[in-house]
Each structure stands twice: as structure tokens, then as C-alpha cells.
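So this first bit is one chain, no partners, the form predicted alone, shown in C-alpha cells.
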Amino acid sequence: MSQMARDLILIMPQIIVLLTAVVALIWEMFRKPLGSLLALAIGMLAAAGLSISRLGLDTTAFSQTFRIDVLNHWSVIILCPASVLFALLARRELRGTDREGTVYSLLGFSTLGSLLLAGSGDVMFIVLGILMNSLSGFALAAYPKTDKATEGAMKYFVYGSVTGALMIFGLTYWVGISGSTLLSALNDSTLPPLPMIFGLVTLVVGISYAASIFPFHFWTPDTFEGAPVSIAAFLSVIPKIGAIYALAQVAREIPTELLDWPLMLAILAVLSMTFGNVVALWQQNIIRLLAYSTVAQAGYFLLGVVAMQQSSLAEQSLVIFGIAYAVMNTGAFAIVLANGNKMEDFKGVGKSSPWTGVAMTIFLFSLVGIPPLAGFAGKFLLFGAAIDSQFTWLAIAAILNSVISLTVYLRIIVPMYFQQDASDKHTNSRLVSFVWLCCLFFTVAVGLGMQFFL
């Protein structure tokens, strides 16, 4: 077997994901959403059963440039089927409106971004993976045509375009000084530290943006308020995780006898988490709050990413955490797009429709970190491995940052209960109680599960 062979084999998953993409693009060229809608779910869910196949295989592709290890595997087998939630979603949401197909084609191009971004082993798989990202992301987030739809577009795509090209222009600086593209070049500890902290500075800007991030969030709340609710549930996790994923495949590879990296890292992940749940606080438009939250979570995500040469949970961290937050972020805004998404909108839900107040409580005691749920389990690990990593200060503002993000989300919990509301407002729907019923399942079996672990 030739070298490009063996090597495509290699990136099999990802080249189902394009292809799907294409698939359910030619599909919208014949005006057939349905037939769009289904070849995205074959060909995730293809892609993500030979990753689980694939488990265990540690090796790289095309000369060191693309990764195919842990990272790599767990971001095809969480991505995947998430997207095909928020396809249900978008199809629920989006369903007889022009190019509804584009939309499933669009959600694919952009899943692949986040792939090559958890997969990087070379800098232009990173540019490659933020821009494929970032231009699908544009199209999605306009894709209502209204004023807030619009205004919230265009703030993505100008925080897109300057973060994006302060970070290529700061890559520069390591290619420069490396004499190579290869992320594995960076470990080095003769290299000038100025260069590679202006290039680690510029490509956290970049990524900040990609995972909301503080202070590179502004885009975040207007454009998930203009967006979609299955639109913005999809920019809330899928970036993100790739975006988080890139950073630790650059933070395993940068020498800390060079610059202090994982302290600025760790700082950047209190001021994401403070500023997220603080402001959260006072948000009465629960997409709003929601948005706010993933800028926190973004936080707690850091937490894995710092202890990544450290210590030997930070790869287990980033995955269970990225399985958790899929699963409960997606489940909440889901219940979000059936029942609304102001605060009076949840009044009394827990009497009138107690199975999906019993959910959204379950997911929001979730993305507090409240056990035995998969939050719990994902955040436990990060926290575990903040200590083993000698930051255990950052491991406290963490949990005291989880008692205030249970103060943000007892506001939408306790009107479910205590409240009465005289209209009912709640939207049946098979495709949405179909995906927020898959997400509660994961949130509660990944959480029991990982008990006997932990």
C-alpha cells in the first residue's frame, strides 16, 4: 500500500463528512431537503461509527501535518451525531423555507472544519479548520434575512475576519522561526520566546473567537439571539469543541521552560468563567443566558487545555467534558426552541409539561456540575486535573464559579416550578422531543457511568 494510500485510510471519517456534505448539497440542488437531511445523518453517523472503530489507533497522517489520535477519534464520534441533532432541529425549525437543504450541507462543511481542528498537527490545518468554520457559520447565522439576523451576522463576520487574520499574521512568526509548518517543530526550547509568544497570543485570539472565549465573545450573544435557535444551539458546540481541541494539540507541543503559558491560559479561563456567569445573570432572554453560559463553559473547557504536558487527565477531561457539554447544551436549547425563549415562556412549565421541565432542570443541574450527570463527571475531571497540575487555585475559582452559574440557572428553573402561567405555550414536536430525549439519556448515562470511574 502506497504512502497517500494508507494516509487517506487514515482520514477516512473526515472524507465521509465531505462527502456527506456534497451529497446533501447536490440533493439541494434538486429541491429535495428530506433526501439532504437524510444522507447528513447516514454519512455522521457512518463517519462516527468507523471512528469508534478506530479507538485505541495513535498515529498521524501526511507527513506529521494531521493527527489521528484521541482528540481526533472523540471529536468524529461527539460532532458527528451532534450535528445530526441539530439537523433535526434546524428541520423542525427551518422546514419549507428556501434552501432548507443548504442548511444540512452548510452544518456538514462546518462539522468538518471542527474536525481538521481537533485533528491538527501542522498551523494550516488550523487556518483550514477556523475558516472552513467561520465561513459556514456566517451563512448559517444569516440565514433568517431579518434585521437581528443580519446585525448579528455581520458581527460574526467582522470579529471573524480581524481575530482570523491577527492569527495567521502571528503563525507567521512560528513558521518563521521553526523553519516548519508542523505544530511538533514549536517543542523546542532553544527557539526566541518573544516570536512564539506573539504567535501563541495571536492564535489564542483566533481560537478565543472560534470557542467564545473572553474577551474575543462579543459576536456570541447578538448572533445566537439573531440566528436560529437549532442555528445557534449548533455554533454553541460544534466550533467550540474543535476550536478547544486545536488548542490542546498546540499546547502539547509548546515548552513551558519557554514562556508561561499555561498561567496565561489559566487566567484567561477565570476571566471567561467570572465574566460568563456574572453576566449571565441579569440576561431575561434565555438564548441570551444561554450564550453568556457557553463563554463560561468555554472557561471550564481551559481547565483541560492547561494541564495538557501536565497531567494525565487533561486528554480524559477534554472528552468526557466535550461528550457532557454536547449533550446538555444541545438538550437545553432544544427545549428552548419547543417552549420559547423569554423567561415568562417557562412559567409553570413543570406542572404543565412536567417530562420537560424534569429535562431542562436535569440539563441546567448539568452545566452547574451537579452529580451524578454527565456535568459532573466532566467537570470533576477537569477540576482533577487543574490539581494535578499544581493549579489549584484554578481549580477553586472553578467551583466558586459553579456556585454562581447554579444562581443563573435556578432563574429559569424556579419559575418552572413555583410560577403559574396561564397560556401554554409549550410546542409538541416529534423531531425536537426526539433529540432533547437522546441528549437527557446521554446526560444521565454518561454521568452514572462515570461513576465507577472516578
Second form
Amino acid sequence: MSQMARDLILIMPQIIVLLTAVVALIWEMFRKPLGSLLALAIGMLAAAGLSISRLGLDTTAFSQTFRIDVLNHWSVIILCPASVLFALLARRELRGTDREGTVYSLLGFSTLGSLLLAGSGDVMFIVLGILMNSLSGFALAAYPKTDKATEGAMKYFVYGSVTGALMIFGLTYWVGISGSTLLSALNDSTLPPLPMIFGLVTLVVGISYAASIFPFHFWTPDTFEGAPVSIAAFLSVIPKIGAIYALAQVAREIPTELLDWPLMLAILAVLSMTFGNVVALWQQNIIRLLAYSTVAQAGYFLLGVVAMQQSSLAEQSLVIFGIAYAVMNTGAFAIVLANGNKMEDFKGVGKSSPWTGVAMTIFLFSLVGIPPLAGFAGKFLLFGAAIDSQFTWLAIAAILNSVISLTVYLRIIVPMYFQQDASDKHTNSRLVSFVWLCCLFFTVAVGLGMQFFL
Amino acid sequence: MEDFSFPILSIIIFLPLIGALVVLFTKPDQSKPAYGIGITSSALSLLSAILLWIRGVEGSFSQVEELTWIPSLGAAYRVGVDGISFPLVLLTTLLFLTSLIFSTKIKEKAQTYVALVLLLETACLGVFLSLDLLLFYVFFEITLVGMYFIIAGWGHEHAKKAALTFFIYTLVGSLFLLLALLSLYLHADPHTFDMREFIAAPVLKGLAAALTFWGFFLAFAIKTPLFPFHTWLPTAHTEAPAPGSAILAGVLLKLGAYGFIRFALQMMPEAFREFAPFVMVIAVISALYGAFVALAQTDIKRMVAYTSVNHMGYLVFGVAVAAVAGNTARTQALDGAVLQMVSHGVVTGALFLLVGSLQDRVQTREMANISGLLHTAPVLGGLFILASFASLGLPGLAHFPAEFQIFLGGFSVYPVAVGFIVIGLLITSGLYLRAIQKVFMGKKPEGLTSRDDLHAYELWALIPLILSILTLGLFPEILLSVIHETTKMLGI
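Now show the form predicted in complex with the partner chain, given that the preceding structure was the form predicted alone.
What follows is the whole complex; the chain from before opens it.
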């Protein structure tokens, strides 16, 4: 078998996702949105299935530029099914609108961007991934053609182009000093530190934008508020996990003797967690509240990245928290889609539709990190990884933040159970219920059966 | 994996949970089937605990059950019982049963209420029986969620605020517990969550041990609670419904005390020995502070709540004594501390239930507005007087043998501290006598007749507790013999 054929087989999941997005686009040309949706569902599940069968395989493709490793496998297994869930939510929300099929196709392309990010062993893949991710994101956010959506998409776009340009500029320094675009070429402690720092800082800027990490999260609340709920849910999960995994791939290679990047990322993590949680405290709109909560959750992810070189728990923690974050966040957004995005819409939900209330409570408790839910499993490993790499203070900061986040999420839970007057206008859609039931299942299952995901 | 044929510990732990799941499928508008199922499942749990006693509780961990859970992390489902955890299991099953019987008057959303109480029972039993750090933590956190909803959903006027304070305070505590557990885990080689290994061979040394110890201390001091971490307790107790207060004081506070023994004392004896003077000072202050503040209360429920701070002071003092004392004194103090956990559970549980009955009858908790209840409710009054005498440590009642042993053990190590702490006894005697005089003596209240005395369901709930108070006071040896089997083995 030639080298080329081997490489192509190795990146088969990514190729399947690409073809899926293209097929979805073709169905859209015939104006058959259901065909697009079906194509997306089949293709994505096939890619995820293929990656599950490959777990344990650890190699690289295309002369080390693309990594077939744990993070790559799991990004496919997490993000591809998640994108189907988002498509189902979008089906409920955007059904019958113009060019519905393009939404499904764009979901596919954006997901592909995240998959490329998660497996990148080369700066070019990072650039390509971020671009695919955000270009499709702009279009998705602007889809409803309302003023708010346009404003949100504009902010997303402007921030994205500035941070993206900055990142590409900074990465040229890396290529310049190492003479290669490979990330592994950076693992050399004789490289001059200054250009190294510059490249890393700009890379962090680009990644932080995609993962909405403070202080590059500015687009997040406005874009989420303007975009359809399903798209906001999508933007909160898919680009974030892809970007964080890319950062983890980079973090593996940068020698700590050259610069103290773990400390830099640790500070960023604390800022992101604290800012997200504190600002979420006084949001009146649940979408905005969840937007700031995703900023905070991105901070928790960084704990795993910080520990990347020093703790054996780091990679596991990123995987488990990735699954947990995807399911609990998607579930919470799905219920917001069914119930409405104002605080008042949640009054008395616990009484009028008990199952929705219980599910939302479970998602929010999971976001806090209360056992035995998935969020706990993830945070537990993240804290462990941080302590293991001598960042106990970071774990303590993360823990204090969990307490603040409890107050944030209780602001949604309390009205559900302890306030009367349900407006009772929530839409009971089978698709949406299916989505949050799936999420609920995994939120509990990952918490109890963590072993299966390690 | 000895004796896996009959997993009695898992049965004890999960019977209430099964009950909770069954309750969810009853008709929501009827409270009778919900209570029927609830009372049955917790009664079965109590029976299983008694059965466990008959099968025999040994000094070291026995009846161990082990199932793989997360092998790659070294965590497993491990449960086992010894002389320290067994009395608490007995207490938990008894107190939950009586609290559920007492709750039958709560008709509003009865189904959810019963399910939550049963969930809480499973969580508490799980905490006491876990032999795995991760499993322990999981159960420990579930207790918070259950109690939060019970206080917020069925409490009095400021229930939501009290519930939030409770949740946030104790979550801070349990997160520090998580850090401490992680620190233990990461220092073990190979990594494991098996508590028995940490008890057999303490792994931590130096700075790591000190930090971990204070992590444990913070977690359990908030839970217990000790001064100055007690501020969540009075509001939570006062706002919770009567059975909720009984469970909170009777069982949940013991999670902290149990943690002090199991983690701080057994897993890091060196660090505890080093810091015991600090712990002791805080315990003495707690005992005195709790007594003085209780003396200043006009609300009878708050008064009882603050006496818990006082009693927890004695208890932790006993544990701290055990960390530094020689063999005899250590065993004495530790025996006393474990017995005190049980006696405080039944005494304070009974007191809170009685205060609940009292509030139902006179619609107030202000002692100044109540008088002469002994005329119209002689049984309630009589039982309250008995329980408060037990609480102030009268010989022949539950607290006496426990406190006596704690003081006895402490006297050989820190006689001055014992001198101070005994002042607490004096003050509690004063405040209880004053409360009895105000509430039960004096002129006959208007609008109440002797038909307003305790109802049958209240008696069914209270009599087992009162009997336990008498039994523990007169024949403490029944439980002490079990406790002693374990405490004498702790060669710290």
C-alpha cells in the first residue's frame, strides 16, 4: 500500500465528514432539506462509528502534519454525533425557512474544521481548521436575516478576522525559527525564546477567540443572543472543543524550559472562569447567561491543557470533560429552545412539566460539577491533572469558581421549583425532547460509567 | 471479595433508593401510598441494619463488597462496615424512619418529598459505608442536593435563602474535601482510591500532609460545624421543616464528625497530632460559643440548633484528644466521640421533632409567647423535658456516658481544656431549664385543650427515639462494645 493510500485511510473519518457536508449541499440544490438532514445524520454517525473502531490507534498521517491520536479519535466521536443533535434542534427551529439545507451542510463543514483542529500536528492545519470553523460559523449566525442576528454575526466576523490575522502573522515566526510548519519541530529547547513567545501568544489569541476564552470572548453573548438557539448551542460546543484540543496538541510540544506557558495559560484559565461566572450572575436572558457560562467552562478546559506535559491525567480529563461539556451544554440549550429564553419562562416548570424540570436541573448540576454526573467526572479529572502538575492553586481557584457557578445555575433552578405561575407556552417537540433525552442519558451515564470512556 | 453471596451493605444502602424510585410512580395527588412506600423501605433498611448487627460487626472492616467501577483510575465500588460506621448506620436508618413517620402530616407534594428524603437516606448510608474515596465523595455531594431541595421546598418563611446558604457553604467545604482526596490519590503509589490502603499505611508527609490535613479540616469543620464555620447552621435548622431539621442535626452533621475520624485521624495521624492543639482550641471555642449563643436565643428552635454547635465542640474535642493521647485515653475519648455521634443524633432528632409538634400547636417559636404547655400537652412536655435533660448530659440518659468518656480521656492530656469545656455543660443546663420553665410552666395557655397533645403518628415517631435515649443512657455497653472493637485497634 502506498504511503498516500495509507494516509487517506487514516483520515477516513474526516473525509467522510467532508463528503457528508458536500452531499448535504447537493440535496440542498434540489431543495430537499430532509435529504440534507438525513445525509448529515448518516454520514456523521458513520464517521463516529469508524473512529470508535479505531480507538487505541496512535500514529500520524501526511508526514506528521495530522495526528491520529486520542484527541483526534475522541473529537470525531464527540463532535460528529453532537452535530447531528444540533441539526435536529435546527430542524425544529428553522423548519420551512429558506435554504434550510444549507444550515445542515454548514454544520458539517464547521464540524470538519473542528476535527482538523483537534488532530492538527502542523500550524497549517490549525489555520485551516480555525478558518473552516469560523467561516461556516459566520454564515450560521447570520442565517435568520434579523437585525440582531446580523449584528451578532458581524461581531463574530470582525473579531474572528482580526484574531485570525494576528494568529497567522504570529505563526510565521514559528515557521521562521524552526524552519518547518510542523508542531513537533517546536520541541527544541535551543530555539530562540522571543519569537517562540510571540507565536504562542498570537496562537492563544486565535484559539481563545474560537473557544471564547476571556478576554477574547466578546462576541459570544451577542452572537448567541442573535443567532437561533440551535446555532448558539452549536457555536458553544463544536468550535470550542476543536480549538481546545488544538491548543492541547500545541501544548504537548512547547518546551517549558523555553517559556513558562503553563503559568500563562493557568492565569488565562482563572480569568476566564471568574469573569464568565461573575458576569453570568446578573444576566436576565438565559441565552446570555449560558453564553457567559460557556466562557467559564472554557476556563476549566484550560486546566487540562496546562497539565498536558506533566500529568498522565491531562489527556483523559480533556476527553471526559469534552464529552461531558458537549452533552450537558447541548441539553441545557435544547431545553431553553423548548421553554423560551427569559427567566420568567422557567417559572414553575418543575410543576407543569416535571421531566423537563428534572432534566434541566441535572444538566445545570452537571455544569456545576456535582457527582455522580458527567460534569463531575470531567472536573474531577481536570482538578486531578492540575494538582498532579503542581498547580494546586489553580485547582483551588477552579473549585471556588464552581461555587460561584452554583449560584449562577441556581438562578434557573430556583424559579423552576419554587415560583408559581407557569406561562405554560413551552413547545413540546418530539425532536427537541429526543435531543435532551439523549443528552440526559449521557450526562448520567458518563458520570457513572466513566470507565468506558477512558 | 469475601462473602459476596449476600450483599447486605448494598441492600441497606439501596433499599431507600429503590423506595424513592417506586414512590415516583404513585399517583401524585395522594400522599398515603407515598408514605406507605417510604416508611416500608426505610423500615426494611433499619431491619437490615439490625440483621447486620446480628451477623456480627468486627473491629476491622467486615462484610466488604467490592465491584469494579473505574479500574483505570483505581476507583471501585467498595463498601464495608466497622465499629465506627456501624453505630452511625443504625442511627441513620432509625432517624430516617422516625422522621418519615413524623412527616406524614406534610401533604403538599408528598410524593416528591418522600422521594427526596429516601434519596438523602441512601446518600447518608453510602457515606458511612464507603471504603472508596471517590464513592465517598459522590455520596457526600448527593446529600447536599437532597437537603437543599428539602429545605427550599418544604421549609418555613425564609426557606430559599436558608437553603442557598446551606448549599453554598457546604459546597465550599466539600470541594476542599475533593482537593484533599485528590491529594491523597495522587500521592499514593500506585494511584488508588481504596480507603483501607490509606488507613493501613498513611502516605502523606511534610507540607503535602499539612495542606491535605487542613483541606480535610476545612471540609469537615464546615460540615460539623465548628466555630467560625457554623453560620449556615442556625438558619438552615430554623427554616427547615421539623423532620428535615432532625435529619440535618441527627445525621448530616455526623458526616463531618465521621470524616474527622475516618480521614483526618485514621489517614493522617502524624499531621493531626501536629495540629491537634489548634483543632482543640477551635473545638473548645465552639463548645463555649455554641452554649453562650444558645443562651441568648428567644426562638426555641434556634436555641436547639445552637446547642448542636456546642455538642459538636465536645465531639471534635474528643477526636483531637484521640490524636495525641496515649493508648487508654485515646480509646476512651474515641469511644466517647463515636457514642456522642449516636446520642446527639437521637437526642437532637427528638428535640427537633418535638419543637415541630410544639410549633404546630402554638404557631410560634418565640419562647416569650408560649407558657404552661404542660397543662394542655403533658406528654409533649414530658418528652421534651426528658430529651432536654438528655441533651444537657444528665446521668442515665444518652449524652452522659459519651461526654463522660470524652472528658475522661481529655483530662489526662489537656486538663485545662476540659476545665473550660465543662463550663459549656453548665450553661446548657441553665438554658434548657430556663426554656422548660418559660414554655411548659406558668399559666395555662388559652385556646388549647388536652386533646391537642401529641397525636398517634407523632408518638410513633418519638417513642423509638426516646427509648433509644434511655437505652443509650442506661446500657451504653450495647453499642460501646461494638465501637470499642474498632477503637482499640487504632494504634495511631
